[in-house]
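As structure tokens, one chain now follows by itself in the form predicted alone.
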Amino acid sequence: MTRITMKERIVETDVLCIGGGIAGLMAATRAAEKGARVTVAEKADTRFSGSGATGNDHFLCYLPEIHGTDVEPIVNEFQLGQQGSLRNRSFIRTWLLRSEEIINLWDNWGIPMKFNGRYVFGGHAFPGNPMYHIHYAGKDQKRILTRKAVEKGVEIINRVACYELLTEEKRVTGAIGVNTRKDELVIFKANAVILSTGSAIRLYPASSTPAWMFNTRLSPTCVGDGRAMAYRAGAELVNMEIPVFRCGPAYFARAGKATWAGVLRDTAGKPVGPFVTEPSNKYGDPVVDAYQDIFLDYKKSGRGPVYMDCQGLSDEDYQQMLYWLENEGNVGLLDHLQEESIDPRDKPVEFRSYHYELFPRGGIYYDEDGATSLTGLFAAGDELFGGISGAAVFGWLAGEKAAHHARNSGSTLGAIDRICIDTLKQNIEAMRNRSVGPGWKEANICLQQIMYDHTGEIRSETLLNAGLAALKRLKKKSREGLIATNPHELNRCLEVLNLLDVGELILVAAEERKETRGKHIRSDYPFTNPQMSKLLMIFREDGQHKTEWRSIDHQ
């Protein structure tokens, strides 16, 4: 049998952005706009990829037009929901108050941001609080996005993964990306490296439906790459063991719970929330925002199970719901539904928590410019929180940076790492010439098991240090073991090793965090504890983990 040997190739630019989803574009568009030569590569094709790939319907926005002229009280409401409690005051100031800002060039740009002429708010609100989730048209929005990060003159190479940073001294200096269809290794020399890979999924088993490992709420191809990434060249990392589920249609994961319009009820019919009564495209049932668990609460109880019900939605209410629906990219479900002629008026639709299908809410740590804790390194998007609204505001900000960092660091594009590369690529083509092992699909799978045993519904000291000295070994035989028999299968390869380091960070942090905070639930530390109302960091320093905790900015 011929051995297959890695071929090489160098791409040189101002600015390299890693990943081609929501945050990559936007910043790509406006690295480029601000003079810098800038290339995007993304692992599958930036028309359609990511977690934004078949659209969205809900933007988060402060709009001085509707809201007044004070952006406190959004900040405030805000700061109340699932997100904010942990997060630095400045940085959702400036998010809300650069929104606007995005809304109007999407609009301007071909993405519908308005609903017959106006703003539509609906969705994840309570009545009489104040509104800050417009529905949009984002149904076409990655094509759209793609098209302009083009005319602003972006090289977008497509099936592309970057699996390690290139650094020198502190200071990042490229990446390493792999051809997902042939063996080819693409280093990339650049002044600056945008990370934008989106979240952390194929940690957990896949939401109600263990066995089908894609059938996730989130793009099952976003699994921490950037995460996993940074944390080696040695960025910061933040709230690694804060864990967040959702829930929507049961079977059939998809995003979308805040678009359906109808009531939580139970089998009597009787609403399981105190919020809404009706059916309502305002304010959807906005119980599980306020109440995770209470799809386990009722299965647990025998009171289960619970049903979006859209019984007395008006046609007019009910067109408008499947058109926001089919923005969200819940065309599939959409049609299941129409083959098996379910009219959510009709028949209610089975509702359930996905949570077997946990992810890290935390990330990379970057400032308010998109800026991590290394030089040359800038993050957006899911890296930290946000959604679409966050991966665009915050994405566009770290272009304009990355542009001005790549333009005024006096740097030039040096010699590039050969033991880095020489390292990956001899692991690299270890599993492309390897004619028994493991694959991929084994080694995530085990993954999962682990991950959900040790670090799903509880944890404590003594389940999280057995679940590191099996994810270690686990570790070490996918490193050693792994066979990939084609470029697709080494590009799954290279990401159940990224998820595998990204996993052991999340064993590592909810160890340091002794207490129980939101779905981080501690059974030896069963209360929230005050005083780590705080960040909590971590980072490599001379090759072992470090923790550290940091106050938050409340001003």
Given for the second form:
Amino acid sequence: MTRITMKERIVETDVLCIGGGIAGLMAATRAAEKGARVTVAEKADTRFSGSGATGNDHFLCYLPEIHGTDVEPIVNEFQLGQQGSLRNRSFIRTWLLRSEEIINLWDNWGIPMKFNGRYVFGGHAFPGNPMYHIHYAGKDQKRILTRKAVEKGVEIINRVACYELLTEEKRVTGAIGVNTRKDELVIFKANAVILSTGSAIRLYPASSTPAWMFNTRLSPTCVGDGRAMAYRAGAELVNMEIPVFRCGPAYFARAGKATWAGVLRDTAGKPVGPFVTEPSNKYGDPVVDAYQDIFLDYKKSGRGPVYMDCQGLSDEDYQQMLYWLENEGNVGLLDHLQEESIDPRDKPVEFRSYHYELFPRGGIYYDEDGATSLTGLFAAGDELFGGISGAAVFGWLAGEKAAHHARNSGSTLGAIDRICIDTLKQNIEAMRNRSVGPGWKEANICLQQIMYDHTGEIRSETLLNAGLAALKRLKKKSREGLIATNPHELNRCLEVLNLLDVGELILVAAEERKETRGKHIRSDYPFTNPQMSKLLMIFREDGQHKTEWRSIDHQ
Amino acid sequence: MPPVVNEETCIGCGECYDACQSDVFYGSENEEISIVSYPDECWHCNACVSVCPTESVKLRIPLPMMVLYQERTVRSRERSSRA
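Could you switch over to the form predicted in complex with its partner chain, since the one displayed so far is the form predicted alone?
Now the full complex is given, and it begins with the chain already shown.
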């Protein structure tokens, strides 16, 4: 058999955006507007990639014309809704204050942010409290944002995923990309790099169907590449130990729950929460925003399952709900409901928690300008929890600052780090040329088992230590033995190697946080310790994990 | 398993192959009927269905993802007895 070797090509640019989701495209467009030469490296196709691929329908915002001139009540409401708080008031205030500008931009670009000429608030809110999520029609958002980036002169390179940052001392100078369809490395040389690779999915078993790995709420191709790369390059990550899970229909995880307009009821039709008794697009049922364990608690107490019941919803409101679900990118679900003759007004849909999948809320620590702890490295979007609005706002701000940095850093594109490139190349060629060994899926499933059993819904020092030992064994076996029969499988292997690094950081950080906070539940420290209402930073120093506690007001 | 390509009507334009973020159509050739190489990596985002100019791509939702529901007859009876 002919030995497979990786070809190389070099791409030079001012600003490299790694990941062309909402944050990456917003960053790229803004950096280009500011005069930078910009390249987006995207593992799929920016028109349909990331968690916003075929739509979203909620946008977190502050609109002075609706909310009044004082932003503080909305800042308060936002902070109340945060679990395992990560962001200080200043960051949240900036987010909210810049959201109107982004809404106006998107509306002008062709993403309808109003419904029948006005803003419509809905979901993620409690009756009587301020509402700060508008519904918007996002089904074409990625196509529109891609068109806008191209109009501004951004170069988009699809089907190239980046797996390693290039550094020179403490400065980021580029990245190594791998073509997902042919045996080729793409070496990017850049003055500024923006990481926007999304969340870290596929670390844990899929949301509600452990045997069906890609049935996840957020994109299963967003696998923590940015977090892993940033960590290896020396950047600080934050609160990796605090997980999130979501709720939605059994078992179509992609759908989420906030767009459903019904009331959550028990089998006898009694509402399970205190907030709503009638269906509405305005609130849906916010009980799960406050009480995610309700599904498990009903099950344990012999009262399950719990149903999303849209009975009583008017035709007009029902059509509107379907419209928002369509714009959320849930046409697959709507077609399924139609094929199965499931009208949720007649047939209440079973809902559940997606508690297998505890993806990290924490991630790369970036400030209000998108800056990380490394010179020349910026991050945006779900590299640290933020959702659509966070991705759009902080992508925009990071693009502006990265362009400024690229222009004023005074650095010219330097020599590339051949050792780093050759090491990755050797590992890749070994995977491509081995004939016997585990494929990526074996390693991914094994990782998910280790993560769920040792740093899942229950954690303790003994579990975490055992998990860390198991993960290190898996990492060694994976590095030495994975096989990839084609470039597609090679990229899945590289994704899993990144997931292994991210998993290790979660295990280490979860051991360090000796308390229970949010869904970080330590059976050996079953209370929330006010002294630990802090950021837990994790970073690499001299080849070792280092952790450090910092005030949430740290900038 | 999703997606399913209608070989009678597919014109081999490659739109689905370009659109899929998971690259489930990996290995499809230009101007040939799209092949589904990695069906269990589908996220059910529907991008492939939405871009197909000849409506030749459909998602077949796998059984483990089947949406569950409560029969209305049961509900109605219980509701009316409560009332």
